[in-house]
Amino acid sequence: MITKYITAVSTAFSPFNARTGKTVRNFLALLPPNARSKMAIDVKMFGQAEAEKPASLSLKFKDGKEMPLDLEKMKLKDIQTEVDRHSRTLRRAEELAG
């Protein structure tokens, strides 16, 4: 997953939710280990009794774009490509400004 030209990641989701919390754990995982000094990460996480309440991850890009993700309906592999598409097209772009 092209992380490079993300700067802000922000997510609410619960632990206990067996589909969600896990897809965004595993997001989280696949983040960089230097992540945190080089984009906003916002993480709010939702107790036992909330476990329902639908759970969101939103990023953005170096290029003002903001993308929320419906994990309802998304799985990890379904989020990787998405963030794909768009960092290839920021790389493209700054490849060809030089």
Contents of the next structure:
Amino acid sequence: MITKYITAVSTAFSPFNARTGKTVRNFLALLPPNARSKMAIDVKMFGQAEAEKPASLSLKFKDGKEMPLDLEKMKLKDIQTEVDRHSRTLRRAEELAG
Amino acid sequence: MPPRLRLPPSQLRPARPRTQYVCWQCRHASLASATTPAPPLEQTIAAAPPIARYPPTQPPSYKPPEFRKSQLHRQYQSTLRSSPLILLFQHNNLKATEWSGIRRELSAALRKVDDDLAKNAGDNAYVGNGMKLQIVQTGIFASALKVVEFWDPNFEPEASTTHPTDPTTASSTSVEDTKPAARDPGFRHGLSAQAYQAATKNKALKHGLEPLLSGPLALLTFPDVSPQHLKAALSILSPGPDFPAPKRRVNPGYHEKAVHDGVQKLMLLGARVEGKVFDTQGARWVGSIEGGLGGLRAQLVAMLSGIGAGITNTLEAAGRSLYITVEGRRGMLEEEEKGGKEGGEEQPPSPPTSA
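Moving from the form predicted on its own to the form predicted in complex with its partner chain:
Full complex below, order starting with the chain above.
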């Protein structure tokens, strides 16, 4: 996953939800070790009782685009492809600009 | 002069059939019962356990025991069985320097708690030494947790039920346990085929931690449920409003860049306390118990003694009120009697009534 162009990650989820919690946690595990110095990461965790509360994950990119991701439908692979799709266009623009 | 007979010495012996020489004692060896050592006491009560076909240190394992994953499985089972309080963390790409910094700060904080406890409460257990922050292999840990939760063999070895005088005991009849099958019920170790079957057969059994067991996991294991130590650990690893991180002036080491970055990347997911699953809030609640388990016990004792006093008061109240009423009545009667006597001295005594 190309994480170079992400500037902000904000998420709210419950780790006790087997589906959305797992997706978000795996996404956070994909961020590089120096992610905290490069992007603003805001993680909010719900408890066990609120496991069914809808989780949210939204990203912000360098060009200002905001990308809210629907965790009910998307799994980690889908999120990766979505992020990569936008990141590749950003990378191409950067390369062309020199 | 008599003739000299040259006889071979063998012919000088008395005529007797030449058999092999057997000493006198050995002839009666079959009758010598006194020289047989007595059997050990336990063998006279129950028969000796059947011969094990596997060495006790190497019982048959379901998966090949020389694999690293088998040994990790065994190790995680032992960790789970020996630590009543476990915190689960997700570690997001921590670096080695960050891990070492976090471990250093954690052990320093725990040692401080231990010293405080030893000084103030006289508790010299030094539980903090046994606390360990370790990364686990998630899949193997999940499997080990299942075995620990759902496989409950009888760990006490049963005494042999065969009586020593039973004719089958001394014979070569195969007893059930001596069969060298790996699926023998006699094997009680966590890597046995029995354990594997018990953990994997029933998919409907849930221990509650399943959603947490994915991704990179780290465990903080406590050998004892000690809220003071938990509080110290939480203030280092997952600081929040109720567990503030140590101030920069008090503990400058905690505010180094490596430690600070590492703590940000550790996420507290939940806890397992005495087999029960707690979420983050629950873990914080356990850590916020004032005065630890001793304090909790003191609260309980105070509550129970309060209840006791209340009950005695309630039960006494009826008797006491009766006593007060009766005393009051007696006082009244005495007053009346006194008043009557004072009045009676002036009056002539009443004529005796006919009985």
